[in-house]
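The chain below stands alone and is given in structure tokens; this is the form predicted on its own.
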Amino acid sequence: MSKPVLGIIGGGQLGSLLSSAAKKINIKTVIFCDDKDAPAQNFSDDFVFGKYNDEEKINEFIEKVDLVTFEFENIPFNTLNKINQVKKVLPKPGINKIIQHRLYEKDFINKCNFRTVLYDSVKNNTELKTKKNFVPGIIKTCTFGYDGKGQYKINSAKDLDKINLGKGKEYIIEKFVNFKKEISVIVTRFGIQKYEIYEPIENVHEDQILKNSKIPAEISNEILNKSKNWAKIISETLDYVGTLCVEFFIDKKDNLYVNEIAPRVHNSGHLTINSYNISQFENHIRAVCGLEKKETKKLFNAKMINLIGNDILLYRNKKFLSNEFFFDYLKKEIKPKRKMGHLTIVEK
């Protein structure tokens, strides 16, 4: 039976890892992309560049792959669903439809009996400002934003007269828990019950944009087997195909907190590359492709350090230990808080 051609929507950086593990094990890849600039096609087989809502563009895609996978989870739901009719998308679209929106994916972590911050949703400046009980807290955009964007602090409660919504979004507000870290727990499901697991990653971030993340976490057993059952869990309830993060929080009571869900691999995750035997692209790979699930072994703890904007430049022409693996995503415009690479120290 010859391999798959896979179809991915999105070309920054994970669409290049993803190519590139694709790549390991002989599937060929073509990339659908709203930026002509897309670094993703310099990794992949073929490049097609058009808006997420182009028919024609759309359809010049599908003709090309077997199936499709995505990169980010902010793809029109229209589109994965018109593809889907055509050529099988995984995840299902249906998946991104709860986690697009952050109050239904709270909804839906609440509905899984597991800890998550206070929130509650909020319409407009006048609902706002009664909001006063979520102080200290954050407000979002329920759709879109990341790396910090759409989003507002609220230190105190005067914040709450200063912060103008735009008009026709909706948003939601979470009460900060008292903090203590940040762990991201990685799973690929391949089908029912059937799972490979990474160990929790440690999480370091600096103005709402991931700095570095290390193996092993330094958390408790009952936090390391909790976080990671709770992983399992929530991707066999989404009857989830493929790599899937569940970030979490856990507070000065090692008290556990589900905070987000990345239907799709994740940057915690870019350091499986060097020190696990299959990374999470590889295992998203095999996973939506329908290929043998192969026991995931960790071989080396390890660090990854994000480069951001213009630390790339340090690091291009740098010199490194064989223990040093260093990613350059090709991006051609360098910007503040935009991630340009990263490097990933194993301890050998």
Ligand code: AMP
Second form
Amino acid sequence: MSKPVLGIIGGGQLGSLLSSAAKKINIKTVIFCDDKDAPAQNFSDDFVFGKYNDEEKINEFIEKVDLVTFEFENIPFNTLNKINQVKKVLPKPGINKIIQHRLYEKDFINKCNFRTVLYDSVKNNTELKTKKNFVPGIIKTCTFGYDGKGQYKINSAKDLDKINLGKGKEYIIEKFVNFKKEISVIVTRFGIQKYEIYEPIENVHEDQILKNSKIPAEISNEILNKSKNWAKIISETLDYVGTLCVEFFIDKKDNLYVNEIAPRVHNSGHLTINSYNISQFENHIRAVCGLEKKETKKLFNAKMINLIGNDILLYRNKKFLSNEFFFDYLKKEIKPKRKMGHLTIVEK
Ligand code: AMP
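The structure above corresponds to the form predicted on its own; please provide the structure of the form predicted together with adenosine monophosphate.
Let's see the whole complex now, leading with the same chain.
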């Protein structure tokens, strides 16, 4: 069987790294993105620029590919659904519908019987004022928020009166967890009870943006096994195909909470490129394209540093050691809080 041409919706760094991984195993990629400067076009075989609801552009894209995946979850469900009627979309669009909405996502996690933070829906400013039992807390838009976008911290009951919610938007309020640490577990599911699970990754966020990741995570064996098991059950329950990431909080009493699920490859898994025989990106491509599942093994312990905003300038002309791997996402413009590249250091 000849190898399929893979369409990827979204053209950011995840699309770039997926395209690079695909190239390694001789799979051609076509990126579809609503940003004409999308950095992933530097790494893919082909690129279609168009809005995510532009039928003509969507048709141009799907004619070029055999199947479709995506690098971010906020793609209109209708778009994914329509594409899926012509060319297979993996993971299935229905999964996206649950996970792209923070309330449905948390309801789903609770249905799996896994702990989440205390949360509730908030529809307007009047309702917000009644949520005193969520202080200290965070209010987040239910859809379209990432890297701290659309999020407000609530430090005191007074903040509940000060915050002005956008009209017609849905919000979730969450109780703040004074966590000890954050970890993520990345799993690639190939089909019923067929997985490769990466070991938990320890993550540090600054201003709600991932700053550093490392393996091994400094956690107990119990948390290690439990987090891997929860991630596996989540992927099985969703009948997921591809790579998925579950982000967790661990509180001071060693309670594990699912913070969120990313139905895609994840920034905390960038270190898998240099520290495993098969990265989260390659495994995603293998799973969605129906290629053989290969045993995934850790080669090295590693640490990943995200280069955010101007950080990238310090690295572009730097000389690196043989255990240091620098990735420049080739984004046209440097902006504060924008992920511009990353550095992985492996322990050889
Ligand atoms: P999120 O977009 O929900 O993943 O939030 C980004 C980051 O903000 C998380 O990784 C945490 O560091 C922090 N954060 C979000 N929600 C909470 C919460 N309920 N309690 C404590 N920290 C949080």
